[in-house]
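To begin, one chain is listed below as structure tokens, in the form predicted alone.
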Amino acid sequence: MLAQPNPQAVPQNDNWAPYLAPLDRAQVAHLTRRAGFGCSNAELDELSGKTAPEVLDFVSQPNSPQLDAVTKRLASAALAAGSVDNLAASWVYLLLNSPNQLSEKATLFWHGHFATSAEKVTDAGMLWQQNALMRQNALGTFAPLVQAIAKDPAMLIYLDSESNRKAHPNENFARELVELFCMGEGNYSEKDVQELARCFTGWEIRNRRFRKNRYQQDTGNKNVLGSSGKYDGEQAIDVVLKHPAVGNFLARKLIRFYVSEASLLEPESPAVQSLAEHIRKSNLNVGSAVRQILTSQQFFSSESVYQKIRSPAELAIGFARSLNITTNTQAISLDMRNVGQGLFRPPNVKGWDGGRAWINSSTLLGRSNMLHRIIHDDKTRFDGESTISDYLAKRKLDSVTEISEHFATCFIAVPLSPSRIKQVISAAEISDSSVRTSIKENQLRHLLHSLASLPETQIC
């Protein structure tokens, strides 16, 4: 069985310190989960023993040529079709495959962040293109990508910000720059907003691309966060950027998206006033406070460890993996949309609340039913087999008690006792004492389901 990782309280004072020792192969385990979406025993065998900077570049391999390839091709015909659901299964595609987990979880990190929904953005190539702008930056200094993500058509749409007038600014985008993008409420005033607002009069979207109008800009004196200038929008938002609560703002998200949804999160505790403190000396460089927080002895502490929620995507993408699953990614997309998290429709500019909102009595049963279309479609294949059966003789488990715990320590986080594998194996309704070779297919499968649904499954 996987062993538990003994995670310890960390001195507050160490907040973030770096975690020096080689990991076991729990730690890997919970390091892959967070930092992407998992690895199959295999590779959790193979990076057992090494640091956590050493996993994570395993986790940040680049894509093959052929793999982008693929990528972009199916892409295409999505676009081609207009059609977002494909589009979105065609992320699924990546998420599946791509050996840069840690870029693709950042990814769909900002997804939620910068939230742009098909819901109202119905040019699927706008939606795509948004992808690639968050994906390009999705590791990098974040004024980069605010300052693009303000001129990218697809947000500019979503936040009806494509016509925004001098004599009628829009207040939409200015509000969620500081709100939601940047800064968090009571950092800012009404008056900051509809200065804001000004500064970005005359941003508008021609031929599907940001143009200004300088026609349309309100070239007047503003003032914004206490600072006064006749600025524009691309001036204002370094304004924004400059703002001390900013370090506060995004050391809070990475924490509850890498580390924990309950706990450290106080905008005044140690473990926050650190991180923003290393994310403004690094002129707000996102890549270097996320291998901080993975990287560190608060990561690896009982204040991270099986404190997540795993979001749709995480779990049924964190399944596949671990078992080198291919299946059908317009079926898992669809299956995720579902249960709360299409990709490319967050419910609002928010995005998606995540947490304990993942899990209604809905959508457990959903969760639980879009891993047993995974185990049961035709189209899976496990390790390249079209049979548990011969996936499992691949690697010479036979007994029903090995057979369960090899599954377990493959995508369960949390470590099952022997007596929990028991009352599996009979939910199951397989003798404890079968062998591989006298069981049939259907009951390997639904074997293999019993433990996908489990409550345990749901934690990372």
Given for the second form:
Amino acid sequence: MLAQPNPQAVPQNDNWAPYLAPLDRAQVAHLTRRAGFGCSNAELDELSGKTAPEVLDFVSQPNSPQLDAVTKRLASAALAAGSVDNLAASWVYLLLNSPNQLSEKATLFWHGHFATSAEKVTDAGMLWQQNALMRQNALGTFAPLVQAIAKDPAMLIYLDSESNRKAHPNENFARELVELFCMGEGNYSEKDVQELARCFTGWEIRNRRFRKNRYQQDTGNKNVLGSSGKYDGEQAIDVVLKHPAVGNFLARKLIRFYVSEASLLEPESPAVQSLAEHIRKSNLNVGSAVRQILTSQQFFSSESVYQKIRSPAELAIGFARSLNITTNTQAISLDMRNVGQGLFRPPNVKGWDGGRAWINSSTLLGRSNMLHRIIHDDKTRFDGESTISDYLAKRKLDSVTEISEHFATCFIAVPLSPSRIKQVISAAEISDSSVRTSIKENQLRHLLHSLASLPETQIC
Amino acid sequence: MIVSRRKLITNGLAASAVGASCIGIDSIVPQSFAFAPPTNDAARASDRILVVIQLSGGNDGLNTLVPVKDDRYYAARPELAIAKHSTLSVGHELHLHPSLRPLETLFENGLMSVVQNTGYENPNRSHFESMDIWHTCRRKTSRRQSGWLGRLLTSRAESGGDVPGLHIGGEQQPLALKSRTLALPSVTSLEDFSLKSRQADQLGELLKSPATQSNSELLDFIQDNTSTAMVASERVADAAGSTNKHEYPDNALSKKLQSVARLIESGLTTSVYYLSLDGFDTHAKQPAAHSALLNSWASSLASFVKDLELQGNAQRVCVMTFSEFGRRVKENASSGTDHGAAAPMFLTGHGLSAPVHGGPPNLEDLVDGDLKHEFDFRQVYAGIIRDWLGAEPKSVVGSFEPLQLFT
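Form predicted in complex with the partner chain structure, per the form predicted alone context:
Expanding to the full complex; the earlier chain stays at the top.
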């Protein structure tokens, strides 16, 4: 059975008021795709009828000790080899297998927010340490995360701020703190940047660790965003975080990441304004904001459902999770890099723009090729089976139409019409009346790849 | 089989057959891209090509063209200043960074032109905001849904068969190329620009055909781009068969320029190519990094020009190089420079009117420690649009007096 389109009406008063009704199958799929990287068909069956907070509980269960042990082993091997590529593969392993999908998705959000790239920070250990820092603070309040990031060796090296002397303060970290991390361009002056830079003088990285060099610290008075004092770096961050623009800035970024890239994002829109107000009132508690977003009427409305373009991670990891695929994690992380989302390699300090910026001719060809590689990789197992034919036999799926509909409901969010399904089957040169036992394995894989390459697959 | 469009015309083949081999433009695009056979005049504006090279991160103009006569430069940069004796003098009071040696011949042959001190009023020192201003010609306060090249190419769209603009590179597509109606391709590498499937042809056909009854703007956007990708990949696969006629140095920008040269050689009627070279944000340890970047730029540019000359296409191609801002006059304490304002732009090609426009930077009259601009960058865009591409600049960049950049 194909999922039916089910977006709810757009809420009229409070956009982020809770959505209380039990979720149907398509709504559960929507929520798990946005909160994490989707789930399997069997899990969808199990979760249908539950409420949004209940589904969120399901996708935020702690990792098993075994999973933590395997991840640690993979990461240690990567670090021993100094290989950022293998480190990225270790994270892919976690994205694929962690039951704490909410946390992993949020960690990826922060990786894009506090973007730091191996193109410049070649010390894999520092990158992994930063990754752990983000995971730890992924769903907490904003202030401790910013304070920690400001002293994070990988970040400071990435921003050329490993030394910062009194005589000529380096403006880079100060500028990105207000422009890209906390407030957004247009909410501060050039003078603020220069004064902020003075607050961070004496902050440096020596022997791979943060330290304060009091001889290089400018202890004079500074004027930052309209208040003044003999601020050091920590106090300067506190001053920045008190600014009302921080709430709006976080609200827009969270909506863009979790909900939609479209109209909702106008800075003056009620959706942004009211979420910003919630965030400010909660002392910048991002974790509660994420939960509020994902359980809101707005989230289940037509302004949110099918209104997002899948990131490469959402596409690759989501595809694999939806079919219970286990595969070559190294290859997945390289593929993701090819189509614009290399883990530990964001394009610049602004991170990934996301949305329509994911899409161009090369990335569309690359996305299709990425899924082709997963489908044809020798290491790929489909729910433990080495052939798709066996995977389908286990599920007692026989007719080519049933098979296509099954695949479509697994990983395509937008409902496909019967005629669209027919079009795909006929383009694959398979007869409408074929049954599984008469279709060659290669044809089944081609059918799967065709569905995976459709424009509809790029949306979630 | 590789057949250039001009070869097809001389062979007298039917226009429709030629149209079928064109890149990227079919029913998905609202404008009509009806095939119009060009005349034999190779210098016609409609045959001309603009290649834009973006130096991302903010290129240090003062250490690119060194103001060797200005003591204030040496005072502001005790560590980073380039000594006069190591600069390369190319006449016209221009002293190049020593890594720009490959440009010497270009200057000698009149193939280089500098526009000094370009920028804009009230400069923004955020990379992203400033880049957006250069890309859209608009400030943040107005709506910015299209880039200057996107608008230009939309207005010229009916003149050719192939896609009018191409972005070469793996990074996300620059805003400069965006428009409301044209979906332009980005090509990372000619060789990888194809579907990897044993049934690629069947799949390509399927993906070209629109999704049924879409009432989603987002899905339409993806469908447009998918169709463009499928048609473009067929055409680029052909172009991938042509080869470069000159050696290039081994660097990332060279690879992109090699691709552009091959696409031009294959007869594509694309009129704008866009590429970028990243890494110019030299807040720390600037000397080695900046030197390597300038050398990458200069050496690949020189090879590209020679390649085009051997092809016989050099007369048709103008290269424009820019960066989102220059850097602070005074160096910082990390052997680097912070974000600045005005900086030089560069044009490369035939038919340039003068080796240099404007005077050396004025280091006496600074704003917040940064250079003031003498020319608005939109004057440069307007000059290129009007005199190189033969289009009307005002609707693209606004009311800016075009600079007379070409003879």
